[in-house]
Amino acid sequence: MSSPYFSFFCPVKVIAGFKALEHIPYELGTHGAKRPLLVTDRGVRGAGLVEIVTAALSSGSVTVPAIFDDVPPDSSTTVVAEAARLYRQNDCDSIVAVGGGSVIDTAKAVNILVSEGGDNLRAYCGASVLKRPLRPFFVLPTTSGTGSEVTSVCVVKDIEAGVKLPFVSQYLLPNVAVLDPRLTLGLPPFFTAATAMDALTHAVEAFTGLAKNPISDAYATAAIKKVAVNIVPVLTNPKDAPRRLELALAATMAGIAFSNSMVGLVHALGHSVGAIAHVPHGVCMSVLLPYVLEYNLDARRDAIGELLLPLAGSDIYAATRSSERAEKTLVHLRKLRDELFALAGLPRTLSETGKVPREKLPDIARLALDDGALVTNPVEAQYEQALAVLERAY
């Protein structure tokens, strides 16, 4: 730690496990709610996810007035808009949110105008602009990596400035985050490898990073291991429930620890190759990871070292000489890199996604500098550095 001193918020409320989205109706209560709002996405709702969260709550008597299914991969306020008059014209009380990273931060954005009153977001934009809790919110992730479901953030475009809007407050934080493998089954053993990918950057993230914090940490290693111990045997057999609930587990285990320690390089870089590249956010992440752990070595080769043990577990952590952990880190991250490509077709390169061209580089790590992620990373980069590590990962 760079400090003596840290602090550690986690207010949320987690139910995980097999028939979980039936504690909802009993969850709504505690609350006073009664109609909630469903927000989600038209792959979620026609892959019939859908069908099995309004089930669940009609078995508990709460009827779903209405259901707002139009979420994009990149959300904008535009969509935050029409999802927040949806909400009033059907007289709700509280949100639902069924999917991935673009539909929880849309239903984050949603809460914001429906508790707050008008339709002008950008008002709330930046950090600890909300100054009062919003109404109730719950979380049912469909995928195992974002950490969404736990964090005080959410991101949303705003088209007519062509820049994206950050909210930053304890008050974006769900109420409950539901995690239950019914939601999470069918998802492809692409998105499978690359949400896991995107959790467990999180997590180790977390543990080496400037912010890192005993309680972090904990959470860190433990999400790191349910990871590595979890998908490749859940590729093998994606109809594995248990490992499944063992996934979404890491992702918002991972999602608490980050939130509280902060991310680094991976992400700075991550966001920039996304941003001009387009591509997956949790395929940015596995693709970085490896080469920004280099980066990091000399400043964080214990902290890097003692993630064999969650990563490898303790039978190579113990053979292995103190000395060399950092490096033998390198090894099995890079070894389980190449079991999702082999199994998920998960690229280990920017050059096997193939949507970077080499000239971008340049562009790509200008980007980078300015985001507040470089902030927390152990070694300071600057255009130079950047532009090395993404070329070392081409």
Second form
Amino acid sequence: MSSPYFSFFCPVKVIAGFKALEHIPYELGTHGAKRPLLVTDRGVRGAGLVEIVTAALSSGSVTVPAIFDDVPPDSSTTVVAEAARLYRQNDCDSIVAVGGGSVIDTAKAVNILVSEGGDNLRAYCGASVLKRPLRPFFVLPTTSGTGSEVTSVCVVKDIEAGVKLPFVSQYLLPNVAVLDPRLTLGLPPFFTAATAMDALTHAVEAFTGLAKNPISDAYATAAIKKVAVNIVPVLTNPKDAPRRLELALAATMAGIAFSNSMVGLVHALGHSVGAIAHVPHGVCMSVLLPYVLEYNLDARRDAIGELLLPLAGSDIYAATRSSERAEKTLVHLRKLRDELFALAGLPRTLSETGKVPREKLPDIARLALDDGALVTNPVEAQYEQALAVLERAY
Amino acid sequence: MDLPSQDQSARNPVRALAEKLAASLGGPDAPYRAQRTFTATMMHLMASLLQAASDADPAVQNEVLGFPEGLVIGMSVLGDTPQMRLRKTGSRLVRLASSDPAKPNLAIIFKHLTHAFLVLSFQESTARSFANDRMITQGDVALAMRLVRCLNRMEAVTLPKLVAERALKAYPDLPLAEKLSLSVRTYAYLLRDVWRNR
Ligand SMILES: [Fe+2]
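Having looked at the form predicted on its own, could you now put up the form predicted in complex with its partner chain?
Starting with the chain above, the whole complex follows.
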């Protein structure tokens, strides 16, 4: 008989809260670094966030010798090689990434090149190819969703070969993740809602999946509570810094949960919807989450029922019979989805995204079967079932 | 289903029977020497069954067609030479002779002999083993998922239902008549291959 087994790993130092950015000079010093390359994108720079970061650094006697702000939404090996060139030209000794998922993935890949040498990223593609630590790497997320600041993976497009290269290694994990409310204060409502739903989905899938474990369960439930309590107040008052920080913490904690317990069918389907219909990832998550939980309900009644406590609070949890909690969790998720539609215009169905033609659903279902996230979904899903979930979410 | 407990198996006679079967193989604490012999034998058998399934079962053939031509698939234990190697040739998966030096470009590698033994003696499902991070997959993830579908289908067809239920996350909706005719065809091909290679 198989007995429970798990492993858990997260070596990232989290620095979070009021004036967190001002801790970076000291932390860089403990890694023997003083010339960081700043990796970011035009949007982040345009929002004035780079100035906030560089000001905090220079007043702490760290100058930033170069800024690479050319990261596109869908990064590529060419972009990575350019950034690596800038790093070398300016004799940098560390990397500070300021941005969302694409910036962080790009910076991880840049770290491979500048640490291992050369320009051939392809040589390091795959799982566990890297064998030693890379350069000091700090991540400053400007969205509260992906959790990339605590994951050991990155994906970069190889434009010549027309494929996406996945990299998986514990050495891709940043040394430090800095969560400072100043970095997410200006995130527009739509993206605030979408990325929060991505974080929520990471936590829910980690908690209900086959690879759940007691330590990531603790992170997952705490993350769910933070999203549930803070998302609506933040959307009504976007300048609420303490609550912004709560959402950033939720994203990081959900990231820690899913990087140890993996995700499931919501992500398998969501990746396909994103690839085929170009719907933003967080929107896919928000739309698909209730329908996939419905699909997983019978196999995961207990775990889904437990989520009612972080999601709806102790009063509602206590007032709901234990046999009805799983259904009640779904009711609350749908309620949250409807609130986010009202407050931020987040679509509630696939058709509401305006980007998914119904006749594409079979292609989307077929592509989802090739997604690794399917393995840890608690219920097996073949083509027919995947399509049925998409149809319901349409 | 993920963390089966003893009392669950006590209630379920099918599961109890399957457990007896596993115990007769030595259980999870069988000596390493016995595990090694059993694991090597099972990997050879799995390779032969996959080849036979690619000859007999249209569903497997359909999946195989999606592999790039010439792809070499391997299953092994970390540090050991692969015991299972197959090459995609048309709609078939063909076992490689031990003299063939080809290295797998799609590989499932168990981190320890015991982890392979648990899966191959149906004491731990493939999905559970993956969720427990007991195996490394090398190569394209989409192709690995395709291989998992081939293995699942082959196991659903060729294994007795009570064993297949332990190996798979969900036993598919396979009508008994179809299962019987497909498994008879698959085993006929297996015997033919054994006869040819004798
Ligand atoms: Fe996600």
